[in-house]
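Take a look at this single chain, the form predicted on its own, given in structure tokens.
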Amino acid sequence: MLATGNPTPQNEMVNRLDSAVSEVFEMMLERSCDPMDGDVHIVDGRIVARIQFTGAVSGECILYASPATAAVTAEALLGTASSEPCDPMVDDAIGELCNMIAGGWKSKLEHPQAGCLISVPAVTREGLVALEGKFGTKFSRTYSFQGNIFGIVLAF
């Protein structure tokens, strides 16, 4: 949870991570990327990327996505022509921008709670079930860019 007396409204939280994705696109894909209504429904596969917040915030951030949206992330963030989703870049890339997302939000954070601390990005292909269940609070969001969806949990 967050360490603070009075939490974050969950819109607050949403309008925070819209605001860094927005901005990680924008500047580092050079794409812009609008959140949706609604969850992913990826039936293929997942990568996985996770971030953890420690210290004034006890959380994580999570993104997934199914590995055709991965590996287009991948060219676009790397610059690539092509990428192929098995391609161990397209895991790098992924949890580069899980790790710049979670960055992001974290910058828009007032005091106390933007001391915390984050991880390094771990990444995985065994999909969602081993991460789920550990915090109380999740805020899901689903995100588009150019046609490609992706989603993004904040849980604390």
Second form
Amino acid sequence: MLATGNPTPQNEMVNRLDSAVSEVFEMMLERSCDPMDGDVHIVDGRIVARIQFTGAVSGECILYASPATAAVTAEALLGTASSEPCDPMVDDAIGELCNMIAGGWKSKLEHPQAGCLISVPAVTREGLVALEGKFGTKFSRTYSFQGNIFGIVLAF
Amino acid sequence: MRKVIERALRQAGLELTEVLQASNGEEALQALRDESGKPNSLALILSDINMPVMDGLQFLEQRRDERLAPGVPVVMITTEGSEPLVLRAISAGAQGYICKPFTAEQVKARVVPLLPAA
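In place of the form predicted on its own, output the structure of the form predicted together with its partner chain.
Expanding to the full complex; the earlier chain stays at the top.
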């Protein structure tokens, strides 16, 4: 976990992200979701959802997960536990998850940054490798819920 | 998101006889035009703000200008909770505002009072 005393701007940014992720999972999926410490390899981040920030903040929020984790997440979000969601439904769910996390993170910013605009989510199945980062500063974080691991990158 | 909201409404104990779905504001306007003239066909409109093609605020303003389903309450469900956007939505006719993430209880608290039977 991050230190809470004398938070650096980076710690504040990541703490806001942790808080946004936790809120979304508890309220929308009725599950707890915790950040993971240390180096965590997500071997298969094939499904990638992106939300762009414009205006007072220029950057993006990228959520990536394996197809298996994405399917479990979609089931939890949509309440379709008995049948496997089809691919478009999984993509929609992952996009919405990224949207809610990015929106939650944004809402925790101070004025005037909190007034930035967020885009509609874009979801691809081409993996992180296909992303050509145009932003210089990145913060990566890995999360786990019920053994399912996914990653989030904030880039500015 | 539409599936998630539909699930929340059912969890809130609301009985949904028919749900018209639109993936953006333009489709929603067309659905309202198609519904116009049908008696008591709609009880509630739920809309996001961030949508492709036509966003939720443009949808609200166009709906107001065309006087489509004027007596039907509109609730916005969105991640955009900033004051200027909320005020713009209210001035364009929104009667409720739910910020994502939300619980079924929050949806119930904001939606049920706006329904005709309440």
